[in-house]
Structure formats: structure tokens, C-alpha cells
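Only one chain comes next, encoded as C-alpha cells, the form predicted alone.
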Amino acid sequence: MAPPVLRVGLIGNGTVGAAFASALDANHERLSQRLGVRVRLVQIAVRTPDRHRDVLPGVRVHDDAESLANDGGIDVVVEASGDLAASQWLRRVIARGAAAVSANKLAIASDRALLDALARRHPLLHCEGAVAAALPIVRALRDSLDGEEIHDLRGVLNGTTTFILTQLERGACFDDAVAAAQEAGYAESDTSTDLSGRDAAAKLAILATLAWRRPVTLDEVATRGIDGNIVDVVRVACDHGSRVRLVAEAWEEDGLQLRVAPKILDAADPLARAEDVINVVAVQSALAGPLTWYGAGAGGTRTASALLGDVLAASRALVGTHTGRIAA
């Protein structure tokens, strides 16, 4: 008898979505062996379906993300659209007992219901790809450090601003550094979310929600980004052996404090290792002490790696507790 099938729907087929679809197709057999069920992409919802019809044979492509989220025949919905409306789709997916996997940090960090689900470790909501791409910080806070008391959390979480600041250190002017980030595919044509610090603030809200087990929204993070005025600060810092990075940090002091802002870092600071699109996250916990994660925090294939890991985790939750959902 053929193994049962776990049906996956994908919302969004841009850089991240396309990388995920390709990775799922390439790793299909290996994933199926690990899970004991076949994992199959059956639907893709995008704004312009005609441009994506030939993505993968046998996959239905359409423009109705809401219907995909509501489709009872889909077991796992992977959301990689970047659309703020995605929070509604993710809530609907979980409500009907399917699994939701998302790389959309702004949608999650703006929605208290989803943050509450994260704080409670809901088994059907996964978002490793929303923070630091393949860097496994979400899973570490959610699972490995779940029994820990977290004292503080610091990170360089936005690859675009780190790339720009690295270019400034190498002598580029601000506008040329931004253009280089766009040309390399690390920045969108509209860089406001990255440069304002809002992207890093959304990621910090998700990490703080997991670390302190209570919903922390994007609006609770005091946020200041970077602009052309940062150039002189970067040059002076370099002259003194220091670096400027956009730092996201959360700590306990008369309640939970949350902040994103450019900071001058001593060369010995673990966060000063961040350059180009490398992300660094440092956590201080009661029992484990100081812990640091380091790795590429941007790019379609890296985020696809995180999405694949989340699909496996979500699939195990479905197979373990909702076996009636899986089709023979």
C-alpha cells in the first residue's frame, strides 16, 4: 500500500516561496522517508497566476489565497507572501486544525492572537523562517530553552542594514550602499521597512514573545533606524576599532524593555561579528548562561531551509495527533 499523503499549499511564490517549492521538490523522497508520509505541494496562490503556471507539474496555481487557507483538503499552509493580510489566513488555517508555517514577520508581530499562540507553543503554528532565515533561534527559544529563565536577548537581525553598514565601513557612500543591497537582492525597491528598523522590531517582537512567553507586539518595540547621517558615525567608530550595527534588544528591568536602534559595538562584542548579511543573536539565560547563534540571515535558499524544517515539525504534529487528516 502506498504511504499516505500530506498535502501542502503555498501562498506567495517570490524569492522565498519559489526557493521553498524547489527545495520541497528536490527533497521530497528524503522528507517522506523521515515522516512516513508523502509530502506533496498541491496548490500555489499568487497575485499573477499566469506567470507561475509552469512552476511544478501537477500543482494548481491560482490567485485566491483565502480559499487556499480555507481549503479543508490542505494539511499544511506555507505562507511566504509578505502580505499583512496573511494574519487572517494563518488564523483560519489553525482554526480548522491544519498547520500554518510562515516567513511573514510583520503579519505575525502585528497580530496579538498569533503571538499568543506562539507564546503558548501552539503545535500548529511555526515561524522559524520569519526571523534570521536559517538561523535556528526560534526553535531554540521555543523548545531547547523552554524551561529556562531568559534574562536578556540581543541581536543583529536585519541583513539589509548590516550589508549597508558593512559597505559604509569599506568606503561606500550611503546611497551607493543601498543600491548595492538592492542589486544583490538583499533589499527591496522600497527599503523603508528595513532602514526604519521596523523589520528588526518585528523579529524582536517574535523572539521576545517566545523568550518571555507572553505576546509582544511590534508596536511595543521602541524603534530607530538608520539613514545617511549614520555615515560619519560609522567612520569614527571604525577609526577606534569599533563597529556600528542596528541592534535589537530585550531585557527585564521594571518590566520587559524592548528597543531597536543603531549602536556602536566594541570589537569584542559577539554582535560585532555581523557583517554583510550575517545575523547574530546572543541570549543570556539563568542556567545555560551566555549563548550565541551566528549565520546567514537573508536569502531565498536559507529561508527555504527554515520553512522545510517547520514543515517537518508541523507534519509530525499532524501525524501524531491528527492522523485522520492525512489522506491515504
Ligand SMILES: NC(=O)c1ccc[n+]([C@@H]2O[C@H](COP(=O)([O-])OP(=O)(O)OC[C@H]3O[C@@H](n4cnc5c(N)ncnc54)[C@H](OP(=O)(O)O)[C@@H]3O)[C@@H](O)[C@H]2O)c1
Contents of the next structure:
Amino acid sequence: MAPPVLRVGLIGNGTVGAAFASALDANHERLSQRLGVRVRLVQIAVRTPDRHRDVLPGVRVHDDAESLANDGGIDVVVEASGDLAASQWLRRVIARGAAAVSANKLAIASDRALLDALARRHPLLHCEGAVAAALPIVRALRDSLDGEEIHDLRGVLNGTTTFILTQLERGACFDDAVAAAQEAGYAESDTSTDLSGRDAAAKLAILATLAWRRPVTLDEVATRGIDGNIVDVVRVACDHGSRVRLVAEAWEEDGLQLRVAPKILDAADPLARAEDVINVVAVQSALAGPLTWYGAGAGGTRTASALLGDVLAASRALVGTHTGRIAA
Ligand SMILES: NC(=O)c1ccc[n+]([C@@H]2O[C@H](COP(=O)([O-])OP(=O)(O)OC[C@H]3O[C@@H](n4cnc5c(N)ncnc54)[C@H](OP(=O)(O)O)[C@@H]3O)[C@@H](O)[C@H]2O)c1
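Write the structure block of the form predicted in complex with the named molecule for the protein whose form predicted alone appears above.
Expanding to the full complex; the earlier chain stays at the top.
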């Protein structure tokens, strides 16, 4: 008998969404074998469907993300639109008992209900791709370190600012470094979310929510970004063998403290290893001691890896609801 089918709907078919669709297509047989059910992409919602008509045969492309989220025929909704309205779609998906997978840090970190679901480890909400692409930091905090007491968490979480700071270290001026980040496809034409520190603050809010098990919103993070004034600080730091990075950190001190700001890092600091679009996350916990994650924190294929893992986790939660028993 053919195994049942899990139907996937995708919102957004840009850098991340398209990489996910093609990774799902390429790995479809293997994933289906691992899950014991077939996984099939059935719908894609975008803003301008005409530009995406030739995606994959048999996949319906339209411009109504809300109807996709509400569609009872879709079991797993993967959201990679970047639209702030996505928080409503994700809530709706979970409320109707389907699974939601999102790479959209800003939508999640602005929505208390979604953060609350994350803090409670809701089995139908997954967002590994929202923080540091494929670095498995979301799942590590959510599952592996779930029994732990986290003392502090620090990260270089924004690839665009790290790329710019790396260019400044190599002698570029600020405007040229920003232009190089845009040319390399790391920075959007509107760089404000990255440069202001808001992108890193959203990622920190998600990680702190998981680490301290209570909803931490983006607005709770004291945030300062970088601008042209950072150039002199970078040069002085370089002269002393140090580095400047936009550091996101959360720690306990008279309550939970949350901050994103440029910091001068000693060369021996694990965060100082972040170069170009490499992200680094360091966690200090009661039993495990210091732990560090290091790797590419941006890019369509990297993020698609995280989304595939999330689709499997979400699908297992759905399938397990029906077939979760094991023989004695
Ligand atoms: N790029 C990365 O390296 C990276 C890494 C990790 C996480 N993320 C996150 O992943 C998300 C997507 O990023 P991206 O770089 O893939 O963006 P992108 O290339 O700009 O693609 C966005 C896609 O979403 C669609 N879209 C936007 N608003 C929509 C709406 N209201 N309804 C339906 N579709 C909508 C767009 O449709 P059209 O094509 O028709 O305009 C486009 O296909 C963002 O939340 C981002 O923060 C990105």
C-alpha cells in the first residue's frame, strides 16, 4: 500500500523559498523514506505569481498567502516571505492543527503568541532557519539543552554587518563596504534592518525565548547598530590585535538582560572568529559549560537545510499524533 502523503505549502519563493523547493524536490525520495510518508510540495504563494509560473510541475502558484495558511488540505506550511503579516498566517496554521515552519525572524520575534508557543516547545512550530541559517542553535536550545540552566548566550548573528566590518578591517571605507555587501547579495537594497541591529535583535529574542523559556520580544532588546563612525573604532581595534563585531547577548543579572551593540573583542574570544557571513554563537550553561557553534549564517541553500530539518521535525509531530506508538 502506498504510504499517505504530507502536503507542503510554501509562502515565498525568493532566495530561501526557491532553495527550499529545489532541495525538497531533489531529496524527496530520501525524506519520504525517513518519514514513512510521502512529502509533496503542492502550493506556493508569492506576491507576483507570473514570475514564478515555471517552478515545478503540478505545484499551484498563486498570490494568496492567507488562503494557503487556512487551507485544510495542507499539512505543513513553510514560510519564507519576510512579510511581518506572516505572524498571523503562522498562528492560523498552528490553530488548525497543521505544522508551521518559518525562517522569518522579524515576524516571530514581534509576536508574543508565537514566542510563547516557542517557549513552551510547541511541537507544531519550528524556526531553525530564522536564526543563523543552518547552525543548529534553535534545536540545541529547544531540545538538547532543554534540561539545562542557561547562564549567558552571546552571538555574532548578522552576516551583513560582519561582512562590512571584515571589509573595513581590510581597508575599505564604510560606503564601499556596504556596497560590496549588497553586490555579494548579503545585504538588501534597504540595509536599515541589518545596520540598525534590528535583525540581530530579532534573532536574539528568539534564542532568549528558548533559553529562558518565556516570550522575549524584539522590543525588549536594547539595540545599537553600526554606521560610518565605526570605521575609526575598527582601525584602533585592529592596531591592538582586536576586532569589532556586532554582538547580541543575553545574560542574567537582576533579571534577564538583552543587548545588541558593536563590541571590541579580544582575539581569543570565540566570537572574534566570525568573518564575512560566518555566524558564531556561544552559550554558557550550568552543566554543559561553554559551548560554541560556528558556520555560515546566511544563504538560500544553508537556510534550506534548516527548513528541511524543520519539515521533518514538524512532520514527525503530525505523523506521531496518529502512529506514534511503538511495540512493547
Ligand atoms: N536570504 C537569507 O540568507 C536568509 C537566511 C535566513 C533567513 N532568511 C529569512 O527568510 C525570509 C525570506 O528571505 P529571502 O532572502 O528569501 O527573501 P526574498 O528573496 O526577498 O524572497 C521573498 C519571497 O516572499 C514572497 N513574498 C513577500 N511577501 C509576500 C506576501 N505578502 N505574500 C506572498 N508572498 C510574499 C516574494 O514574492 P515575489 O517573488 O513575488 O516578490 C518572494 O518570493 C526572510 O524572513 C528572511 O529574513 C533569509
